[in-house]
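We begin with a single chain expressed as structure tokens, specifically the form predicted alone.
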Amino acid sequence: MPVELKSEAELEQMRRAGRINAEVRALLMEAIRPGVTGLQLDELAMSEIERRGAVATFKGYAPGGKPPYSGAICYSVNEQLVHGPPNDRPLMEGDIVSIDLGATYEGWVSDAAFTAPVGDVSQEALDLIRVTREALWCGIEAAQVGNHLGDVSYAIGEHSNGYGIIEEYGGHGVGREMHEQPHIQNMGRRGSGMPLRQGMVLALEPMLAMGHPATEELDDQWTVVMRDGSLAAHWEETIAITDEGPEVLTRID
């Protein structure tokens, strides 16, 4: 079952974790440019997370016998969909880069991601980034008390605009652990799945590809790429379900 916040104090702790995540992501967005490397971005993220009294959630994560994850960020470029460990490859003009960030504050986890252009990129790449972000906000708007999880998944998938919808990966519950129940697909049927209740905390995470949605994992046991080499985009926010509507926790204000 997903975490259900029991008090305003717990919600405020999640807000603090989310604000830290948002502040660090804003700095990462500003730092993205041709020539910068994933390792440099990772060093920035690590130092800024620690400066705020938080912990890099991803670093050392080792589910299911995988090797411990090496970075504070997931750094996925072009055809890389998710989970790319930061490396020393410089970003190039025309690339797109997806950065996923986890920050844990006093035991509460925030999880969010974005895809950014590197310098001047093609209009096709910009459209993919835009539609993926719009799909995220469609899912957020559907995350209302009384709706069902399938309504969120349907709203995301309905806005895919013909792009490939990644089925193997998606959103999840989040709170005391990075990945909690339920799994949230990026396509679904209205009215299906569990009902959404006050206090639930979810990370919505649409991923779209310009080509076929089939993926594969590389030999490093982390990096997931599009099998056909097409560009992929990834956006994510952590939200709380409230009686007043969904509250985005991974934001600055």
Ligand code: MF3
Given for the second form:
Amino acid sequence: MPVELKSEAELEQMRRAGRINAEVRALLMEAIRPGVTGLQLDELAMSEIERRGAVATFKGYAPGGKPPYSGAICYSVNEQLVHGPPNDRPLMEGDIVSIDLGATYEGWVSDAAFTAPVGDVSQEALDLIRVTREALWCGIEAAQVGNHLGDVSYAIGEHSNGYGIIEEYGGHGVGREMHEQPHIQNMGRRGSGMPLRQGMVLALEPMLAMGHPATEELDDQWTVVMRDGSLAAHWEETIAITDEGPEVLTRID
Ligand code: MF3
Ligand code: CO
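The structure above corresponds to the form predicted alone; please provide the structure of the form predicted in complex with this ligand.
Once more the chain from above appears, this time first in line as the rest of the complex follows.
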């Protein structure tokens, strides 16, 4: 079952976890420039999370016999899609980088990601980044009481038309754990799936590629790359479904 917040107090806890995530992501965005490494960004994320009394959700995460995840952030460059452990390769002008951050505050988990250009990048890379972000917002707008989960997936997939929509990964419930039910595909059928209810907390995360959507995992057992080497982008927000509409808990502005 997805997390269903039982009170305004629980929603307030999730807002705190989300706000910390947003603040730290804003600092990471500002720090992105040619020459910076993933390890430097990870150190920044770690210290800013701890300074706010939160815990880096991803660090030490070890599902299904994988080696424990090394970072506070995921750092995925160009054809890397998601889950890249931070490394010491400096970012170069023209790269695009996806950064995913988990912050747990008093046991409540927030999960959010963005893709950013490093210096000047190609117009097609900028378009990929923009459309992926727009697809996320289409999904968020569809996350209304009375709609079904499939309406969210449909809205994301419709907007992603023309790009490779990754099928092996998707969004998820979030709250007491990083990954809760349900799994949320980034394409779907209108009216299908579970009905959305007040208090549900979801992480929506469209992932799009310039080329074919097939992915593979590198030998480190974490980094997911596009099999055809094409550029990929990833945006994610944690949202709460309320009777007044979706509330984005990890919003930066
Ligand atoms: N947003 C990512 C996901 O839901 C976070 C993964 S964290 C990692 O898959 F630790 F698994 F890398
Ligand atoms: Co996630």
